[in-house]
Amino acid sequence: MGFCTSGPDGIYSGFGTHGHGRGLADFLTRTRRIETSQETMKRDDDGRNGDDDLEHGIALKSRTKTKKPSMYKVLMLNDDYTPMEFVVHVLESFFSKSHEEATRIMLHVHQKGVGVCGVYTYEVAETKVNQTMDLAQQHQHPLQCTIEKE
């Protein structure tokens, strides 16, 4: 059996041996460790002793989730003056289309009035529109392209 006494500091120090082989000294050592841990946690919660954070804190690596960029369709508009061969050339040169695909897109623009040349991030779409419009202007064609958010 164990015993239960109160020490000068008012702590009950029971727990004799109880068949566990732990005496009063072991109990007091554990109690002091718990009190020390609680004091450390309290200091950290109060925001004092910021230097202790480096010794006792946990380093967390925050990760920001990368957002995918918005995509934009480059649209080509039909006109009655730009030669079909020029449109095919533009699609092959600036939009990396094969001759067959460029011809198919050109016919679609000619028949429907508008066609998609490709889908790109904003900066790439703007660049392709500017390249197309600059070349059309250099050759005095009224070809028009624009972008639309997908």
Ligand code: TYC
Contents of the next structure:
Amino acid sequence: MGFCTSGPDGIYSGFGTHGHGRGLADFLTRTRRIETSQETMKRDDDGRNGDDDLEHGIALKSRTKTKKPSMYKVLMLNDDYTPMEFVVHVLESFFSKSHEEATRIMLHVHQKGVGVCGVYTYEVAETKVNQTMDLAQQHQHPLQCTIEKE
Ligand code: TYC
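Based on the form predicted on its own presented above, generate the structure block for the form predicted in complex with this ligand.
First the chain shown before, then all remaining chains and molecules of the complex.
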């Protein structure tokens, strides 16, 4: 789990003749940035950059950008029936909270109506919500929790 990748960026398809409206200084800056970036300096066996621009004789390199995944809050909702000890047990078991932290979160939800159990990537958040709701249902407690994008 972790990082998503997206397609290449920072590529110039040519120089001068395509009318992109970018100046020479911009081109040189971008080219230098690409050439000095460690992760883009992998060369072919012949020692040349892999994406040499054959038409223009200018070495260009594509870059694969890593992006941080979106994060999601798991929110717990108060109700009048779920026992406090059950909520504390859920927070300890599925959200890895200490007994003290679980008690603090439970009391916050009890008093304010809603509280944050933790912040996770989408799949992890979804798993924790399902674990919580499944256990609550098995014990016939109406406890609810939801996911909210940060
Ligand atoms: N309000 C519940 C009670 O008084 C306790 C409770 C706390 C229930 C937090 C749900 O998310 C909750 N027994």
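It should be emphasised that the depicted structure is a prediction, and the values quoted were computed from it without experimental measurement. Positions refer to the first chain, counted from 1. Just so we're on the same page, rigid core means the largest C-alpha set that superposes within 1.5 Å between forms.
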Q | Large Cα shift (2 Å or above) at K68 between these two forms, core-fitted | A | no
